[in-house]
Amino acid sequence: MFNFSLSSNKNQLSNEILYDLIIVGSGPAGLSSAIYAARKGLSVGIIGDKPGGQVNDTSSVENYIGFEFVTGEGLAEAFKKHAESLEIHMANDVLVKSIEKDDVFKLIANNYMTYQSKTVLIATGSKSRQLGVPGEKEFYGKGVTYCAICDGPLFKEKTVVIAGGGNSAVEAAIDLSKIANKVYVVHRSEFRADKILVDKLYQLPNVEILLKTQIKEILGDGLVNSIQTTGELDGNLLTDGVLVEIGYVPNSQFADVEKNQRGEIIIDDHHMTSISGIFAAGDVTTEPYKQIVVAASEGAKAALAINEYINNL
């Protein structure tokens, strides 16, 4: 038996082992996989980016079971503690360029090593689309927020815009309707989202809805308190913050595994993707709800997928 640390060498992922099962990414749905997996008995071994994945970028969670309150790298810090009780070997800071399939699995990663398995798991999750405009970067965490359910309480008695016009977009709006004093909608375009949908929310009273009006920049002293728009509003709009919902971008493009028009992953009801042996979970695959709950779960039930689909070879 190993005995466990993330910081000592020996338990650092080798290009030695035939592994039962690699999981590339470790985020929330990763880093749960490798728990249930391990305990399962599997050889398990990790490639990753950072322990926690966007979680620790996430300033506070106040959703995740367990905690009333916690701070984004805080849960990461205990996904982690927790995988450190067990026998797993990971490569932190390293990437998947490609995984090709011989007798058994060989991932091809930024460090020039190979790395094999008998099985892989995909967990590398998405990233939030970006507006791309001056102070986004600047004010994230600071006003600017990617996740409505996460981050929507500190808009409460506040004024808030909301960046998008799909269903996303317009379901945030309703929703924050219901605590913040204002909501804008602001939408370079039409609405994409569903007709009921911005039925109930031209309804709303406290909702302004600005559409072929787009945001130039988001401008603040500390916290987010103005964006520059253009279009038609052309000129300064007070906020509280800005709620970005303009999609996800799937951080699947070096899977070559079928995915649907939006880059994620199609998974069957065991988390299989179209090659057998190879499994994905989390944000990264159709799953509709992004959230950290939910691709800790799928991690889960992935995890045992897998620990079945072994015990079969």
Second form
2 protein chains.
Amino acid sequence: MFNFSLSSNKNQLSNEILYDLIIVGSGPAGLSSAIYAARKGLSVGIIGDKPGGQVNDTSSVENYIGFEFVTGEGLAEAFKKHAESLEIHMANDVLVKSIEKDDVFKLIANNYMTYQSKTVLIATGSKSRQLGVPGEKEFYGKGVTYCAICDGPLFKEKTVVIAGGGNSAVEAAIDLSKIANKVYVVHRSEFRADKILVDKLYQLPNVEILLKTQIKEILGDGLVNSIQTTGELDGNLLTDGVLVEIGYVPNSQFADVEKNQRGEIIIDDHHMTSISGIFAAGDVTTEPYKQIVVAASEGAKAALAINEYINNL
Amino acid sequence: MFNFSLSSNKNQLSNEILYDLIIVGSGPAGLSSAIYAARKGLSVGIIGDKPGGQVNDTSSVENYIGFEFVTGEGLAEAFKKHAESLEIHMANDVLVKSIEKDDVFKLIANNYMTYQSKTVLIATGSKSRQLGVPGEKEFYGKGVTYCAICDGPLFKEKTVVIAGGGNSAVEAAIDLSKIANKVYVVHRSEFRADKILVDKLYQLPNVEILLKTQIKEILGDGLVNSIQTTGELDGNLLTDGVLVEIGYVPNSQFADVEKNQRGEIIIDDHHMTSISGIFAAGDVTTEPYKQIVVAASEGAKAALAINEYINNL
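Switching forms now, from the form predicted alone to the form predicted in complex with another copy of the chain, please provide the structure.
After this comes the whole thing, all chains and molecules, with the earlier chain placed first.
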């Protein structure tokens, strides 16, 4: 007899199994939570885009302790391999459209499948808000960056433009003034940052502040070499890079749980959302530090909390 | 002219520099915070025992995402190497005796040196908890041990009792079953360890599990030869050694900051202790999950919070 099976891969997520936990999102938070949950003996599924998530889009990672220097793809691969070494069922390149609560949770996916689980962990991360100007996409990773903490050291003894006027932008400017030769802060309106930070910024000799000025285009030749601006300063500004610090957009639209004004999911001390049985971890939550090691830790902690929740059901 | 210098090593902690941050402790929390702080442009020192901390004493690590399987020593080495790639000044095999607050913080060390810093991060971790039974102290190093990796080989082809029911105890039992002739796991209640580990333990032919059983006394004649038990098993059990794996006591005695009943340091959302300018992170704090990835994350977050604190000074 022939054995026809659409899910011959032992690690493939099945719509016929009721899982203890399905994790939505396969970035550092999702994969780390899967590892911890599987080691606790829970049946675990993951529905995600690409294993490793945003880590794949990072040129290099130098602040995840243990990996002195690794490409984003290399670290994402190490994370994926680690998760695959355990019995974790995955559906990659799949997005969850909505979560319905019945006796169990039903996750409706864009592959026309419905998956079932006793608990759900939302770990879909967030994406950086973009300026939406010509050259921004083209020069991403070639001078354009969205992460001061990750890529700040790249601007050592160079000139850098920071786009933004909130706390993150001003803090990034203060930090980068210690590393770079010259820092421009370009913001379309007035500062929204805390006064104490703005006051400090104005005292820094190698920082120039351009308010009511908009970046119109990012220019370069292989790498960023200048920006075109309009407004208070209308012209061309030479720079080695552009750090865009204008906030994040959490990937939380599909989830009908309580969020803050920015769309970040609100969780309690046990990583539980406003709906009992639905948990969240990592960049999609109100956790202020959007870092790989933090997401991995939050995922691990959420898995331990979910295990305790299931033991108590 | 000869150049006499006591601190010829560029990475050696100096008592002549006023650091932005001195970290007390060089485990995962301490080293991760040092990496983040140095990358922020802060001048950073570490005073610690052994880089990698307790990770060194662990036989293998399988849940730190990115490292599918690594020895404790291997992971500690990777952490150390990562920190050493940055300009971080270290004093190894040194303990801090007390912290005094003047214009700046003064850290009095047991090497007769006093180091100075604008901020302090306490990341001293925790140490093994003792059973507190007669014979435990007497036979320490004569059959009683708290370190499976260090002393495991001593029990080659012998009989050993492991006290405890958490992950460390069960992992130690699995490791020792490969070396020893006979392993007893004695625990006063039920297992708290991961199911995956407990299942594995029950499959091992030379492991005997005694739950709801307490060790009353450790007996011997020069070396351990038996234990006296009470509970489910009430009697005398012949053994060549006792490996105690029942948790940890935080290394917080030297620090005059607010703590909970267990001696764990209480911190706020910004990792600040009850003394402004003194921060804490990792196993020494009230953080409930004593995991490597959690400590690394807490260290990173503390460093970012400290950077913000310094920016606001």
